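Given as structure tokens, the chain that follows is alone and in the form predicted on its own.
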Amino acid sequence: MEIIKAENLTKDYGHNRGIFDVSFLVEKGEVFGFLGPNGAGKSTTIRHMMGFSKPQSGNIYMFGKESFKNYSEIMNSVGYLPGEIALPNSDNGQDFINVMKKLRHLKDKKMLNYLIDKFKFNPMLETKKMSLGDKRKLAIIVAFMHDPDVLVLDEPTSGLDPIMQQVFIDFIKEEKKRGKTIFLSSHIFNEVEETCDRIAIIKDGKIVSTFKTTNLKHNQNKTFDIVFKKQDDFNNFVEQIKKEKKIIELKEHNENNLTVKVLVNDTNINKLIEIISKFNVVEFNEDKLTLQEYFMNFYKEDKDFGGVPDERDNKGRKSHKRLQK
């Protein structure tokens, strides 16, 4: 069943910025990754998916009803956590989670209860002196505190420590358990390759790739890391891999500390391995493909993450091809 489904969703705030045929679909239960660096048009396309924002073409829909027209149905039906946390500053936490009590008709105290005592906040706190942290937690307490069955999550884990990081993962790890459907909008790569099903990254407010998470982490094309301990072993190796260039792909080799890097896909494992067990070999290691390797595939040339442009690109790691949705 489609919670959140866009089509080809476009809103051009002019000079390249905004969001510009974007389509994906979270199908219920699922925790789906919204990959990118601030700027890249996560915000954007979640004010338009809770209806804040009417798109200039396209449309995305919640629970099968369009965004824009049922906003406040929508609102009701959400735990929304927006990047930007805006708090009266004369009211304590206490008080702030009253209004929004009311707001909400709350009268079951048990998900409120359990989330100040996990996310050790101090409800007392006056909201004009709290930190970021604390203005973070709140924020997470009164998002949840109704248990809504669909999670909006903008940038979750902003201004929270390390140590409330991981609390927070743990959190969405036990709502997945209870078959939540999560919408988690990040560029921390650990948050979203730890909780996500699928993740999408988007660049320059479009989608340049969708996956699974498994496919990520289950890949069925493997790159090893091969030390050498002589000269010849070194040379007759590489010699035999370019004869085999049709299942084994040479990606780098190093003369000066006889070092190989192939590629090969899962099927041809053991072919490699019989020819390795010809030669003394000194290391043997899979090079796996990590989230943060593969997302910065897309952006290798782009200045603001220190990115030029890579000559390895049909000869060395970074050049990985996309995976399959």
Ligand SMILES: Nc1ncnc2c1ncn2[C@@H]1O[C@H](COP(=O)(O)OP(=O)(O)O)[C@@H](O)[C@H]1O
The other form holds:
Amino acid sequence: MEIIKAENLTKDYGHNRGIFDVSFLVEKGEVFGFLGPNGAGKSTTIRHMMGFSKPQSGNIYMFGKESFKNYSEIMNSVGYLPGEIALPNSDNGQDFINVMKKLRHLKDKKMLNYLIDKFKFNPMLETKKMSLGDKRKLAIIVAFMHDPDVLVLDEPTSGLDPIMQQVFIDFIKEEKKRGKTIFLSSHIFNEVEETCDRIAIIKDGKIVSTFKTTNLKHNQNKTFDIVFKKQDDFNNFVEQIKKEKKIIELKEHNENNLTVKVLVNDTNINKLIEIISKFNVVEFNEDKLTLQEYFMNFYKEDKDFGGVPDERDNKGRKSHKRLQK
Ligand SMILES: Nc1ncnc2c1ncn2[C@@H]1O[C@H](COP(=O)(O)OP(=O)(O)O)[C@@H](O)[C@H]1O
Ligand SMILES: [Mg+2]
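Would you mind generating the form predicted together with the ligand now that we have the form predicted on its own?
Every component of the complex follows; first up is the chain already shown.
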């Protein structure tokens, strides 16, 4: 079942700022990561998702309903954690929790108590004396105390210390196990890699890649580190690899320690092995691509190497949207 669906969502703020043709689908029970640096368009997308902003063109739906027209219904059923937290003037955390309890007509306090306990929040703390981390904890508590089925989290761990970041990641994993649907925006690679089933990378307002997290781990394009015993072998290998540049990319070679880094697609691995077998090799290891390295590919020039296969579009074609610099 489709829970969140964006179709060519566009909001142009001018000067290439905003979001452009953003499309994705989040199914029930999925944890979907929305990864991008500051200014990429994460919060803008989320504001449209929650129905706060009207798209210029394209559409965004929650539970099959257009977000902007169904704003109050969405606010009632979704747990939304905003990126920037502005607390109203209240004396302490408990006052704010009470206001939100009333607004939400909350009767069951099980989740509320669970969250206060899990995040070690002191509700009696004066709002004025709260650190950024305390404010974030309070925002987390009021966003999820009604135990919503869908969580929309805009950079949830910013402002939390590393221990609380891990507590939050555990919370996301627990909620996933309970069948919740989660949309998580972040610029932190490991929290996305650790929690998400699928990831979309957004850059300059455009989605540049959408893929399953497991595909990253079983990447078809592999990087290998090779160490040679003799200078001659190193030189000859480098020379031969340069001749195969259409299928094997020489990423690095260092004469001082006789190491080479190459990138090759699974389908061409035999060729690499054929060349390597002619030489005396001390080490031959796969250098597994991390999400961070994959992400960084979008900051380099467009090339045929270095990517995870993107998901197919709805016509069964492989979409290989790459950003040209
Ligand atoms: N209301 C607005 N008016 C004009 N520009 C905006 C507005 N909101 C966001 N932007 C611009 O749109 C881009 C995306 O912003 P945002 O969605 O907040 O990025 P992110 O959440 O990924 O850091 C940025 O360049 C930002 O300056
Ligand atoms: Mg933001």
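The structure presented is a predicted model; accordingly, all values stated were derived computationally and were not measured. Numbering follows the first chain given and starts at 1. Take the two forms, superpose them, and find the largest set of C-alpha atoms that agree within 1.5 Å; that set is the rigid core.
With the core held fixed between these two forms, F96 has its Cα displaced by under 2 Å. Once the rigid core is overlaid between these two forms, Q231 counts among the residues whose Cα shifts by 2 Å or more. In this overlay on the rigid core, I275 has a C-alpha that sits 2 Å or more away from its partner position between these two forms.
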